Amino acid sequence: MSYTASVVGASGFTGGELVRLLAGHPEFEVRQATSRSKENRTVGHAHPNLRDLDLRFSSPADLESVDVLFAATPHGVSMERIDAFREAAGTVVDLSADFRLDTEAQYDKWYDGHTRPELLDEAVYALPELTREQLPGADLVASGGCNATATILGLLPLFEADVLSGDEQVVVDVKVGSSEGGAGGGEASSHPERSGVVRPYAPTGHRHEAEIEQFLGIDVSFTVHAVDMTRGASATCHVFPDGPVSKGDLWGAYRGSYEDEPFVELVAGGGGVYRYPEPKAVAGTNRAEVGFELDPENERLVVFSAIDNMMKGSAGQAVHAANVALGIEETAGLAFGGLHPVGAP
């Protein structure tokens, strides 16, 4: 069976990325891309990669029926437009922050509140590794956030095994490339700004703290470094247990957590030059790499997570979790490997 699909907000650098997944995948046809500012110019005006598609971007007001659309667009517009998107699509998949959390009272928390509170409880998370038990047959699906992805992907295992109990503490350091900005990320995303930096640029309070802190139960010291890469989001957890905690503890909880995970690969101290998780090594996949390492003399745990911030981070994680709702293959239009070498991510 085979799906027609939607993209509003195409024009962006994620929703080029949904654009090029859609039009790959064994089950879907894309009928419609939207752009206020491009209307009526080929999608490959914008995403020069998609210049053999034939597809115009056509307005947001007009939305055409589908049986899924996919939002990629700035909080805040999903929330106000949910009910033209659900009568435009049996599913929709939100990449917003708009449906990720679960009350209001997060929302008057961390962002600027939320004008559509009541359907909150309807909305399931993306990620398939956390929510697979949820997602068949949602009509409602919010992707993560890609620094909450890459640290609940690092953490997650700790808790599913009873390695930690929630109250320990943890201090997550991620570093992100210009792309988290979107295609309109302004002076600090440009690149004579970007090149050769490593800048804190949420020291404190950012937003994906919500999320660790609903799917894990725990409060994180979290800070996130923009840095001199295009793709990628990579997480430094640093976690104090309880008691001690061995390798082999480490291996079975990774194992058991992700040995059976398509997207998931455990990198954790091996040979050869990409002996942890790094973002150049998945750029352009779905794909997830953990690892971790022991430091015993400091009663100290060290996680590391890499991803593609607009794949596993988003699109891919937005398409992935469409695959389970509707159930066609999970893998399906997500087999790229990536590629190596590559220039910077």
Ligand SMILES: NC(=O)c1ccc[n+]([C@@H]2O[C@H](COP(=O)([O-])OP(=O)(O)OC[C@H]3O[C@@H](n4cnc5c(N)ncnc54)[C@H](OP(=O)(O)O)[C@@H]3O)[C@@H](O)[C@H]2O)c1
Contents of the next structure:
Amino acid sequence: MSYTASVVGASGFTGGELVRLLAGHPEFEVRQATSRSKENRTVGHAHPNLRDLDLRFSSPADLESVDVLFAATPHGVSMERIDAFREAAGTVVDLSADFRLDTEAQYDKWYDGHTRPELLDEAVYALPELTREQLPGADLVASGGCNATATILGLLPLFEADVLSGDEQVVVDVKVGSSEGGAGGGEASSHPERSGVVRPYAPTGHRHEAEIEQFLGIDVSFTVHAVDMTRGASATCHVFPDGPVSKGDLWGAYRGSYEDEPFVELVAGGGGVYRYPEPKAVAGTNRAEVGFELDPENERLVVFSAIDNMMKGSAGQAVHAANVALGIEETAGLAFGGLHPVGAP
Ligand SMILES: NC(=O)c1ccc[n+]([C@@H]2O[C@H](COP(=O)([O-])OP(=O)(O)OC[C@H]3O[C@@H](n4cnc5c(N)ncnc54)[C@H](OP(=O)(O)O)[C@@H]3O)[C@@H](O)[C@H]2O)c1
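Okay, that one was the form predicted on its own. Can I see the form predicted together with the named molecule too?
Below is the whole assembly, all chains and molecules, this chain first.
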């Protein structure tokens, strides 16, 4: 093992996934997993899939000195505790939105402001397919949001191949599973209320719109539906290009962007049941599926992207980012497939 790690907020959903990934990672040793409400309980008490781990929750007030601290805490905690986090670890990887945006003005607009705006310049946004070059050596890493990740991965090749310039109309509809609300999800996430729904929970004004606009440089019309899945985010992007686009252009664009990417697969209308990206196919993995279809009659292009919000949308992405930041093999600890067949993810 080369690096020691701690997970703050380890009793939560993404924290549990971080512990799972780091415990199986060839280069990390998990030294600390924090929870205020479950202090001294075993990690397996909160995460039954981790019962074999000999690790107990400790208080986030007593941080051990480690190489990398992963913060999987609700919005606002990291910006309050960032000095303690950085004192405890040379590298901090934050899964919350606290350091994703560039400016205090954006936090004023989309969140409730920011208490440490002077650190926003230092933080490196982690969506490795987009910001890989900036990650090596980064000591404050802001792991990208799940809905933003699904959307950006779907649309990015269109910008890289100049199919989109930024002026075109783009309408994005994301369907998400209930784990996106975290382990402490409220009434809307309780099983009887969530079961069977296709509920527009953020018809407009979802905060991830800010990330998408910041990194792609476009205005997107963005809607999020809560659906009856546990894991997963599925983005459908309706794109209206200015000029004609052929399937050849699209294959060129997507292959050009992703053929060397270890965690992105092109799934675009092949045979079989799973012809387009689907969260079920990537559940439990750090893989994203991306695909597209042309609608020439309506001069529309429809792009699909599917991820597991707990993995490529949070914990997996954070470990991937840490691998790149520390110079570890990018796929270390993340190169495993999912299950098939499997029930609802
Ligand atoms: N869920 C997703 O799909 C997803 C995807 C991308 C990013 N994220 C982001 O990742 C973060 C964690 O999300 P989650 O879904 O894992 O949330 P969660 O399940 O609610 O877990 C939150 C964790 O933080 C701990 N915590 C809460 N307040 C704290 C404080 N003041 N100090 C220290 N620890 C505190 C909680 O445990 P104790 O209260 O016992 O300490 C718990 O372990 C959030 O910022 C979220 O926006 C989530």
